[in-house]
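First comes one chain, alone, set out as structure tokens in the form predicted alone.
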Amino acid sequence: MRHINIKNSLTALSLVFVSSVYAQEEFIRISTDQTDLILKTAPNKRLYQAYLGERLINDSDINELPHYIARPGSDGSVTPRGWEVYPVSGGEDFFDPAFGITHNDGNMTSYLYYRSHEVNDIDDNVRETIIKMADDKYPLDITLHYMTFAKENIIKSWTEISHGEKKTVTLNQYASSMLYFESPKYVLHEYSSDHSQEAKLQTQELKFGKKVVDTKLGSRAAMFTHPFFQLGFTDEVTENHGKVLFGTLGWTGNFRFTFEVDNVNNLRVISGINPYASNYELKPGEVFTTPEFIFTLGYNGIGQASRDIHDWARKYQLKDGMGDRRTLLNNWEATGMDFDEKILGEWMVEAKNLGVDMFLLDDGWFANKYPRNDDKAGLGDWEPNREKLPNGIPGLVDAAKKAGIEFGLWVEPEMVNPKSELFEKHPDWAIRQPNRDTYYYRDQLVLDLSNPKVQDYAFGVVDKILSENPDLTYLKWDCNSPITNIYSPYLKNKQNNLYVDHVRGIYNILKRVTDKYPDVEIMMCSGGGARCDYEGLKYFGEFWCSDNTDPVDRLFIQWNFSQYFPIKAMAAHVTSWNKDASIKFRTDVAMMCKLGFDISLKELTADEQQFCAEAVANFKRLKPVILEGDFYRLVSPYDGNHTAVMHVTKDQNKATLMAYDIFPGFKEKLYPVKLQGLDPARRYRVKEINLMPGTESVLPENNKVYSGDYLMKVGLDAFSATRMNSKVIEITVE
């Protein structure tokens, strides 16, 4: 790491300091290759946002930016007021603040003044800006962090809060970021959710007042609302046109986005932990670090902004983001908890015949005093059930080896059933009210991970499994309950810290697991897609988008999740949901993402089994395209009865086109699918794959060669009039 001091100098770095014409005023420039975020101090040494938008070509133009918004007072004086970068409650700002505090003396007001800043040039692409701010009346220190990823056009921001008062202070607001915008129009795209109904798109124009998107569930926090949004600044933002802000918070707990349009149509966007029931008590000398708010401004529509996030995530955020992913066969949809060693051995043979890399054993394998035969008992007792598995997990790992595949296992170490030995021994380890009737969500409770002893227990569960079974290569880590009965026996009179410290406890466990077992793949699952954030994905290589595996529903779910997450982070399985859809259609839909199976091959015909095996082989051959390539959403399922997507390698040598006919209308006119991302000057062979045995392609252009220019301007006749029909087309440069 190279440390560069930029005070009192003008540099060509992405972060520069420019002396203003006002005494002791300073500009701070935070840049990617495409975007400038420029901050400035006013004469009163408060810090303001001067500009956020497309990168300015000329450094000298920074001097022309407004230094602050001057508001004349009744006595003729001029007071600097405006878009303060981190406004505090109790001052002269009339709208929602980023920060609120109660000092030792009961005072609820602070003013933050700029002290200094520096830049760390981490490498040729990544730079971090650190801005020190402080109150002039109280020993309160705020450090703002901005990290830029130049090529990917991504900015991360977070805040550190500390104080030197004699006693604990109370933080009642502690945002990660506040951004300001000035535009005639603001159109918000948000994503609501419920079990099996994840990532449902909602769109509305923002007018005067506040729009709040938040969650209060604690754990399984994204069950109703996902921690990401889009904000358009024109009448219509499409995949390829318009200016758009993508924002997401890296926090596996309660989050809140506040969008407030003021009286003159300026917009402020505040992002961070939801302070609901979380007036955090911070001791002297402790540092409160907020989650990372991650954002990009796209100037050419949703698609490019999406691909920028994908590139950034694979390279910098996603666990093993540049590594491989295993295909698998899971038993859950077919067997539930009704299985034994013999049945599982047969599944391993099926997995081998299918050609996948691994067999994944799901829920129901553990607990003896209270056997895990349904979801009402056993959580917390992580010993293999002797009746089902007399040879334990080692026996299953050995059986998988003999079958020639790898082995993975389902766990839910954050939860406990009241009907368990763990709860009998440690009832104080569960979050629950001490003096009220207990409400059970799915007959389980959330363990109190604010308690270090409980963290040690949860880590010990996973550590024991992995240390005793070093050849176990994959964990499906589930989280099926939000926090109910809100009370921590451990925190006692500091209950307001529970929601925050619980999530920090989760991260402590996950960090210990991944530090000790870096090569074990872990899937983030939470009753489907109720966990899908970028802090969690530092520890998980993928997440389970939804328990809903109906291929028609999945087309919409995967379309929306793909806007924020790279394809290799999105797990999709072929199941028996919607048997009206062919096994080809179900498989082709799952092949859009990281392919897996959750179906017994015995229920398939010989031709269907052969098709699935060939599809697995095609997917494994095309993983560099599907999992590493640029992703293009070509035709939206929201716009009609068809949808299509593409994956294109970075060198433009290879691509896949996946086209899906959902429910075409009678004699509906079909339009060609115009491709994207190819080299217009090169020529490409078009070949349909994933064909059922004994059938031939009906694609008119099959096995012909076209220029990239032709394919992108004229397109392919990839759609049909057949309901729930699909085509997977391989495109290879000649």
Ligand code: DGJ
Contents of the next structure:
Amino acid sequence: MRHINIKNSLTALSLVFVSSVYAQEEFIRISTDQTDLILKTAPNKRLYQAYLGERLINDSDINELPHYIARPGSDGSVTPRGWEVYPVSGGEDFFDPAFGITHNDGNMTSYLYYRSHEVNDIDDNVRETIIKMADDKYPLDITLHYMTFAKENIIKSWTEISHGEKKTVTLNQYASSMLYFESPKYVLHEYSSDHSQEAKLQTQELKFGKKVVDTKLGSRAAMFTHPFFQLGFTDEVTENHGKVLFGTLGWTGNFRFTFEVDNVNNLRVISGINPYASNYELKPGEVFTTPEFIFTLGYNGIGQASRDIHDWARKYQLKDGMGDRRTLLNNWEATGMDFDEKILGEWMVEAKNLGVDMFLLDDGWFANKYPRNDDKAGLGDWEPNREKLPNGIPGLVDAAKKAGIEFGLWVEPEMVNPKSELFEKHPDWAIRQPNRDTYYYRDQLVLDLSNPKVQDYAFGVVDKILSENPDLTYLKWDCNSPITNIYSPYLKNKQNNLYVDHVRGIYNILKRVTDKYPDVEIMMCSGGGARCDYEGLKYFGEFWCSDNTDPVDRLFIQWNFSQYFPIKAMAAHVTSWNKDASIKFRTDVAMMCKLGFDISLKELTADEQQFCAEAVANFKRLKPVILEGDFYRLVSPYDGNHTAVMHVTKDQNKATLMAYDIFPGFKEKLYPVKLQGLDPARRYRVKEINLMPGTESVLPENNKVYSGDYLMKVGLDAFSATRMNSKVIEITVE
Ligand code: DGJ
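Form predicted in complex with the named molecule structure, per the form predicted alone context:
Full complex below, order starting with the chain above.
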């Protein structure tokens, strides 16, 4: 084993692995400040998970850990079986493996033996452990990577696969990671989804057998289920109690989590790309890198684990995670594709009056031969429509400048409408069957991004817009169709690689765009929230949670996405969905996340407009609290007719409490909201903000000062018996 401090080593990138072939017994300790994942080689030189759980205090205890091979048989023989770190098909383990391969000679087994490992300290907080393993009969190399983030208690793991056989081998399974658990109880929290129904929480106890959570949609891949889950190890894991595993896969395509409870009630969790219709053909010498599986174990409930992931994401994964976010006014909900330059000019003035930073022009601005006036035509022809926009995008950028705001633009570069000049010219650039009738989702087809030429085209579309308009610094990047008619004209007889190579093609494009335009902010959108994964978020600073902006539904959607994603990554807009809810309620709900508007101010009364402008000003002032603070989910909307959340600055000087009454019943008993995250010893002033003009706060504690201890133990009377009512309360240390 070799331990290298990268910070102090200029030669870090050219490390040579120490080869300790068939070492006697190796312990590999992969730790954060709170968690230990301990791997151990067995006498058979294979690698096993010896421990995963709360960090062991005494280093010497590690030597006591067993390697999880089966106990001796009645004849005294010991069969190595179970808890192997990266088990392969055809081994002695009869449950689902992490990896499956067909070698050139048709053999479908592989046994992996530990060869060496090294540990690289990237800095004081981040450490990478790299473990090399190989088959002894075939030239197959597997490298396991574990990256730990000590303070945030996060572990990322991924795997590299390569071989030196004569011809391509077929990878039948290629998980990112496999973890084992031993507990009397496993309760899975998963999130089903659909358009406007994102992040719907379902829980179930896992018993003997297999539970698979996967998608097969290719692009818009999370439309039916999201790539994240939680696993509770006690009857009830709550926000502040219980041990819980959070797991998520950084992959914008088909993913699969397999939870298998075996015959002795041990649980295996296998996470990775979904190998569905993807027996990947890997050339000799090529390295197949799996996506990152990111996980944390929380020992004090869901809330702390969420905050750990939020901290990690802001610091290490989310594009511009520590940077600012801009507020905006979008036109989609109000105008659809029916607008022209004059109308957009008026929107820009409205945006200025509202006080937001930017006007965002949505779908419908492009295509001339087949104008984009509805979703049936034009995708692929990214020239501004001359009738709607005679002065093109530069004209709009200028108009925005004159109005004193910034300008952002919607694009959907991965798609094509058959009714487009692009399709007429390059029908072979679309994924579609050569010999069957085509079927469509939203009248469009997915471009074949496994084809480098098509990647160049898609990059070129965005590059042209951004290079011609240097003042355009925001894009909404949409993706409205799953892959239909699965056939790549480019890959021909290598269709097995389509789903994987397509997603890699998307990353190539995104990397080129973000490398060339690092300051352009991009919103990840996919017909609402059907893209929301941590590999994608390396290129996007925020994502659009849902087209469903009904504030009541949004309270649930935001509650659930916030389990995994920091508040600053979650875009939430005020719209005219659910007009029974007041504009205040709609705004207060959006203000929980990154506030924006998608509504014509002309719909609003003067008082309502004034309220919105004041809310924008409040939001901007409170950005350090709302976007950078710790997020506490205080009262769940699943538990009754109310919900409340809090954002608290790291120095505990300032907080916001947002309390929402959904549908309270007649004379319902109202409980005070007990705050969290404050300093019990300090005193805080409580002040309700976001009040409609001419109204006064009815909060009994308004404008009074309390200790943090009081606010956390006694609480505030922030709920009411009024339906769809809300309060935004600013809490400031005195
Ligand atoms: C789906 C997005 O979620 C909407 O916000 C909007 O941009 C439309 N696409 C435009 O086609």
